[in-house]
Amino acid sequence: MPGLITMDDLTDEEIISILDDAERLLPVARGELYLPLLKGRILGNLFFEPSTRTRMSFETAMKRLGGDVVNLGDVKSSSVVKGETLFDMIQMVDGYTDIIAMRHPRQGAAQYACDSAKVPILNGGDGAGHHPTQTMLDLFTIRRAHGKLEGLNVVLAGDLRYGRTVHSLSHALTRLGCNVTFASPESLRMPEEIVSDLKDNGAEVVETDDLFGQINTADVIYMTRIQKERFPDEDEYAKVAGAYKLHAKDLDVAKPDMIIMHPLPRVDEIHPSVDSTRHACYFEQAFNGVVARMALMCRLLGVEVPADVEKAGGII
């Protein structure tokens, strides 16, 4: 595989196979086993936007597998401030590394980098575009919680207009047989081109502004932050800030095994009272970024994950 820019780069069969690899790699991600599948390999972390979970989980994933990482660091201390182009930077980092994870504020930048590089590129988020590695960890989290994907009722809520995580996830969920509901304020609805594309591919999509009316039938509620940094107008942001806030008391009607997810960071859309309920799954979801990205890097680098990881690995 030349890279992972959108979920369209993976077939349904490849998605399931990578999730199976991730399942086997769980004890390695937890630090219970040492399995240096990527020893001698170097990951280049190019993050042109702030990141905590994505950057750190990529770094952890590579180091758990015996590899190493070089980071761009603060963009302000890089040659970007001298006017270096993205093309030139990719050409340079291409020579230092075996695989690159990149986040960039400009939609389409990851595809441009992939077209410019010889090593595989993993899109860690391109503006309001796509975030496929997040989608893979989200699918892994849902499957771990419910034992399946097909037939589940998944509610994507909050900022669906600018939220790149839900853009990638909505396509994958419908491809794998989930029923999807989009709950958002009118001004933050899922982009029409995405809704049309989903419907053209046979998906049944429900759109509503009533999040709380969906709780009793949901298997998954995927909350998102209203992203102030994506709004061109601060007054428009002020109109929708705090549109949805989940409290523990709102979950009294939920199914016992319903899970609440969030790509994090949260602001005030999930009240801390939810953290101690059986439905809270967002911190486990964040950890799953390590195991999902381990499986993805192995796949892109052509490294097979052993069928029996415990037999192949060493006890730490």
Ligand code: NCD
Given for the second form:
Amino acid sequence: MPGLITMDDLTDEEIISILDDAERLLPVARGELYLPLLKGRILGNLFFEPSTRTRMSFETAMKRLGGDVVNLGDVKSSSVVKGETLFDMIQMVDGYTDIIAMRHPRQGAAQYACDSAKVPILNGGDGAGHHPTQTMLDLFTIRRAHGKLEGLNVVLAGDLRYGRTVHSLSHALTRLGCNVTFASPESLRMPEEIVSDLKDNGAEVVETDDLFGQINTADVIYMTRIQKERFPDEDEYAKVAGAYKLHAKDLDVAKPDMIIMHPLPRVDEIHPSVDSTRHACYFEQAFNGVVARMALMCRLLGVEVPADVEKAGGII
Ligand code: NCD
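Now show me the form predicted together with N-carbamoyl-L-aspartate (NCD); what you just gave was the form predicted on its own.
Zooming out: every chain and molecule, the one shown earlier first.
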């Protein structure tokens, strides 16, 4: 069954058309309009790793569209502790649900699940691999802020080695015509295979360890958390912890419409003084997870989002 495991599962045209669907669904996501496009459908949330935004926004998206959700809940109180395999779990949840959102600590787990599932699988993060549904909400946020994607200068900063959000996002941004700069400490550079893949596809990517030198030319600065849980040992983490910290005063040189994004949770990469600047966009970005995931679930379930949502929808 087709699912969304990496951004390669969507063509450029599909990405743009899903973003357009998401745009039209905004009043539904805000709870201003009732549009039960997914009534009778059940989403299975299988999160084997901690999640707040991804799990909750999938759940909100399904419920706002009139559908329902079943959750694996705490892994420690599931049959995983009895030794149940991922394969067996997928066979079973397949029968309970119409679509599955899954997060797993192992890279490749989502593809493995997708290969044996009858319902579509949406990869909500597989280890340090990919996080394509996050990419859709990130693209949505950038396009809403700047009215376009092509030609924008986007700086991806922080832990580019283990951060799965930036792995998926860098592919999509370069495909859609953005200029991408990778800013990271040397030991957390974007994996070589991703950089060469992007270059093979004709993208020009710049790599630097100087985040602060990028602020004046950036249209978007996408900050990320150092992925502590993926470091082989604590000492290695300690060497890079707190490598980049943005404060409001660092943004004096920024273009007026530059936006700061972050998939969240933040640790100390973005000082709270940034929150009240015109550049802070990360909470709006988190909200956009609802519309992006609504549009994605409709697409994967073959449900068309009406052109005139206001006309099709009803009062709550
Ligand atoms: C990200 C993730 O899980 O990869 N969070 C998210 O989905 N919004 C980023 C992170 O954990 O740092």
